[in-house]
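Only one chain is shown below, in C-alpha cells, and it's the form predicted on its own.
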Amino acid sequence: MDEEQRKILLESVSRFPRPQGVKLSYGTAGFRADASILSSTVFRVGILSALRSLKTQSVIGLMITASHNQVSDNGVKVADPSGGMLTQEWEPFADALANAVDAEDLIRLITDFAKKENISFGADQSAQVLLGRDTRPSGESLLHAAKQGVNSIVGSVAIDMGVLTTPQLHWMVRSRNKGMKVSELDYFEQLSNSFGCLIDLIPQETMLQLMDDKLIVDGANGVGAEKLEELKKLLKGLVIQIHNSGKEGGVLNDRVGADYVQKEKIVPCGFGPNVVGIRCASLDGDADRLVYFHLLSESSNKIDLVDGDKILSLFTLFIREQLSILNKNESENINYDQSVRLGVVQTAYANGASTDFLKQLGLEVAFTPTGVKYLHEKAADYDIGIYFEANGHGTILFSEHFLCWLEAKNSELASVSKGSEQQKAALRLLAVSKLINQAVGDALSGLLLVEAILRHMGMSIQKWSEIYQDLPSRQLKVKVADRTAVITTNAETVVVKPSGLQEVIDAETAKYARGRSFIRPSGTEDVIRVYAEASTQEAADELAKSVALHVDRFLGFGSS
C-alpha cells in the first residue's frame, strides 16, 4: 500500500469511528444490528466490497437492509459476482475489519490481507461496487458511509443503483457481469415479458377454468410493496391488490410480512374478513421471502399456511411435467431423465411430509446445514437445482450447459416440429429460467412464478394446499452456556458431541409414530434449538419437550 492510499484511509475511518463495546458478525444475512451504531461498520464493508472488486476483476454488490428485522435496525451485505452471496471464504476478513480497533489496527488488517490475496492497490486499478438500500429511514445515512469506505479505496467507483429490493440488487451484479443492461425498468421487463410467455403458453384446456385472477399481496410496509406496485402495470392477466404498501401509516415488518405470517400461521395487519378464501401472498421487508396463505373463517385471524417447503414442490411437480414432455416420442437415443439432473435441495427444517412427497415423486433429495449459502452452493451441482427454505426463501438454478442444450433442442424443434408439445415444454422452460432470479430467492419473480403455474395447472389455492399434509412439529430453545459444546454432522441431524447425546434423542425419537428431532446450535446466541416432528401435535410438542429435557441435563442449563 502506497502512502497516498494510506493517507486516504486514515483521513476516512476517522469519519467513521468505531462504537465501543460493540462486536458483530458476518452471516448469511451479513451484519445486522440497531442502525445507530452500523455507520462505521457499512463504512467498512464499503472497503471490502471494493477489495473484493479488486481481486475478482468484477463488479460487487453492497445492499443496506435488515430484511425481516424491526424498522429500527439496519444492516449490510456483499453481493459476489455471480449474484450470490459474499464467499465464505471472506467472513473472518469481513468480521475482522468491522472489529478493528482503530485506523493504524484497520490498514494493517487490509495490507496483510490484500498480500495474501495478492491484491494491487493504485490508480491503474480499477473497482466497481453497485450500491441499494431498503425503505429504511436510516439507510439514506448508512449509503452515505458505504459510499465513502468504497471511494476511500484508489481506483474504485461507487455507483448508487438508489431504492431496491435485495434480490434486484443480486440480479443487478449478476446481469452486469454477465454484460446485460442493469436498469430496474430491465429488471421488470424481464420479469414481465418471461411471465407473459408462461401464460400465453398455457393449455388450451386449461384457460376454459381458469383460476380467480385475484391475488391480494401484504407487502410487510417494505420495498417489495413500492416495487410491485411498478412490476403490475406491466402483467397482463393477473389483478394484484397490495395491502401494507407503507403508505396507509403501517410499520415496517411490524405484525406484518413473510416471516410473521410464517410464524405466527396469522392473518397480517390490514387483512379483514373480507379476505376469506382469496389468494393471499406476503413478502418479507426487503422481498427476499414469500408465503402464500388463505384466511379459514371470517370469526377467526387463524391461516391456512403455503409455506417455502409447498412452493418447492409446487415448482418441482411444474419443471418435472415439462421435463417429462420433452422426453415424450424421443427421437434421439437418450433418456432425458437420465440425462440431466434434476435435484431438490433443503434443509432438516423442512416439514418431513414435504421430504417424504418430493421422494415418491422420484426426486433427488440433498440436505445441507440451514443456511441460503449452503443450499445455493449445492443446487449448483445439478443441471436443474430447486431449493427453498420453509420461511419462503429460495430459487431455482439452471446450470449453463444444461441452458445450451435446451436452446438447441428448442431451435431443433422449432425446424420440425413448431408449436408441439416438445417445443412449448422447452419454451416454458426457457422462460422459466428467465423469470426466476438465479442470483438469490425474489419475492416478486416467486410470486409471478406461483402464479403462472397455478393457472398452468388449474389449480387453486386450496388445491395447492393439499398436495401433502404438514407433519405436527414443534420448536424450542435451550439456554447453554457455550453453544459451541454441540457438535453436529449429516446438515445438522447428528450430534457429535456431546457424546451420548444423540442416543438419547433417538431412544425419544422411536417412541413416536413418525417421530423425527435433532438439535443444533444457534448460529447468534446461546441456546440450542430443538426441533420435533411426530404424526400428531401433542406427540410433537412432548418429543420436543424430552429432547430439550435432555440438552438441559447434558449441558446444564435451563430450557424456556
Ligand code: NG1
The other form holds:
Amino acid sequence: MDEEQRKILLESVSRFPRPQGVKLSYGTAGFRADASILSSTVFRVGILSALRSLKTQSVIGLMITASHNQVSDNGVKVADPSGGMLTQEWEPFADALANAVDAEDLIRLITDFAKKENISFGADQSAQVLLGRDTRPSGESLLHAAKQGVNSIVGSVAIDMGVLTTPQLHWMVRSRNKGMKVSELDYFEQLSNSFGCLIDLIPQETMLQLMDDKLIVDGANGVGAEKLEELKKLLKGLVIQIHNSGKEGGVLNDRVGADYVQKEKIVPCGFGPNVVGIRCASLDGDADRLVYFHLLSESSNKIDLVDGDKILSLFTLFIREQLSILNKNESENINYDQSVRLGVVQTAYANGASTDFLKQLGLEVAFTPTGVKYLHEKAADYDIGIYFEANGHGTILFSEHFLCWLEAKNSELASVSKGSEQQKAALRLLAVSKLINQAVGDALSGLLLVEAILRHMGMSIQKWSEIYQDLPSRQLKVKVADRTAVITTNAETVVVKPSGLQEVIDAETAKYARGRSFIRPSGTEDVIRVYAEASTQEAADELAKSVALHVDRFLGFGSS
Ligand code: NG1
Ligand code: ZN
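Switching forms now, from the form predicted on its own to the form predicted together with the named molecule, please provide the structure.
Next comes the full complex, this chain leading.
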C-alpha cells in the first residue's frame, strides 16, 4: 500500500468512528444492528466491497437493508460477481474489518489480507461497486458511509443504483458481470416479458377454466410494494391490488410482511374480513421472501398459510411436467432430457409433509444448514435446482450447460415441429429461467411465476394448499448464556455439543406420533431456536416446550 492510499484511509476511517463495546459478525444476512451504530460498519463494508472488486476484477454489490427486522434496524451485505452472497471465505475478513479498533489496526488488516490474496492497489487498478438500499429512513446516511468506504480505495467507484429490493441489486450485479443491461427498466422488462411468454403458452383447456384473477399483495410497507406498483404497469391479464404500500401511514414490517404472516399465521394489518377466500401474498421488507395465504373466515383473523415449502412444491410440479412433455417421443440424437438432474433443496425447517410429498414424486431432496448461501450452493449442483426455505426465500437455478442444451433443443424443435407440445415445454422452461431470479430468491419474480403456474394448472389457492397437509409445528426461542456453545451436524438436525442434549431431545421426540424436533443457534438473533412438529398442534407445542426446557437446563443462565 503506497503513502497516498494510506493517507486517504487514515483520514476517512477517522470520519466514521466505531462505537465502543459493539462486536458485530457477518452472519447469514450480513451485518445487522440498530441503525444508529452502523455507519462505521457500512463504511468498512464499502472498503471490503472495493477490495472484493479488485480481487475478482468484477462488479460487486453492496446492499443496505435489514429485511424483515423492525424499521429502526438496518444492515449491510455484499453481493459477489455471480449475484450470489459474498464468498464464505471472506466472512472472517469482514468480521475483522468491522471490529478493527482504530485506523492503524484497519490498515494493518487490509495490508496483510491484500498480500495474502494478491490484491494490488493503485491508480492503475479499477474497482466498481453497485450500491442499493431499501426504504428505511436510515438508508440515506448509511449509503453515504458506503460511498465513502468504496471511494477510500484508490481507483474504486461507487455507483448508486437507488432504492431497490435486495434481489434487484443482486440481479443487477449478475447482469452487469455478464455484460448485459442493468437498469431497473431492464429488470422489469425481463420479468414482464417472460411472464407474458408463460401466459401465452397456457393450454387452451385450462385457459377456459374459471380462475379468480385477483391477487391482493401485502407489501410490508416496504420497497417491494413500490416496485410491484411499477412492474404492474407492464403486466397484462393480472389484477394486483397492493395493501400496506407504505403510503397509507403503516410502519415497515410492523404487524405486516412475509415474516409476520408466516410466523403468526394471521392476516397482516390492512387486510379486513372482505378478503375471505381471495388469493393473497405477502412480501418481506426487502422483497426477497414470499408467502401466500387466504383468510379462512370473516369472524377470525386466522389464515391458511401457503409457505415456501408449498411454493417449492408448486414449482417442482410444473418443472417436472415440462420435463416429461419434453421427454416424450424423444428423437435419438438428443437425449439430455432423459437424464436432466432435477433436485430440490430444503432445510430442517421444511415441513415434514412437504419432504414426503416431494420424495413421493420420486425427487432427490437434499438438506443443507439454514441460510440461503448453503441452499443456493447446493442447488447449483443440479441441471435444475429448486430451493426454498419454509419462510419463503428461494428460487430455481438452471445450469449454463442445461440452458445451452435447451436453447439448441428449442431451435431444433422449431424447425421440425414448430408449435408442438414439446416445443412449448422447451419455451416454458426457457421463460422460467428468465423470469425467476438466478442470483437470489426474489419475491417479485417468484410471485409472477406462482401466478403463471396457477393459471397454467387452473388451480385456485385452496387447491394449491391441499396438495398436501402441513404437519402441525411450533417454533420457540430460548435465551441462553452463550449460544455458540451449541454445535450441530447433519444439516443442523443433530446436536453434537453440549453432549447429552441430543439424547434427551430424541427421548422427548419418541413420545409423539410423527414427532421431529431440532435446535440450533440463530445466526441473526442472540437465541437458540427450537423447532418441533408432530401429528397434532397440541403435541407439537408440548414437544417444543419440553425441548426448550432441556435447552434451558443445559445452557440457560443458571447452568454452568
Ligand atoms: P436465523 O436467525 O439464523 O434462524 C433467519 C431465518 C433464516 C434466514 C435468515 C436470514 C428462520 C428459522 N431463520 O435466520 O431462514 O432467512 O434469518 O434472514 O426462518
Ligand atoms: Zn428479506
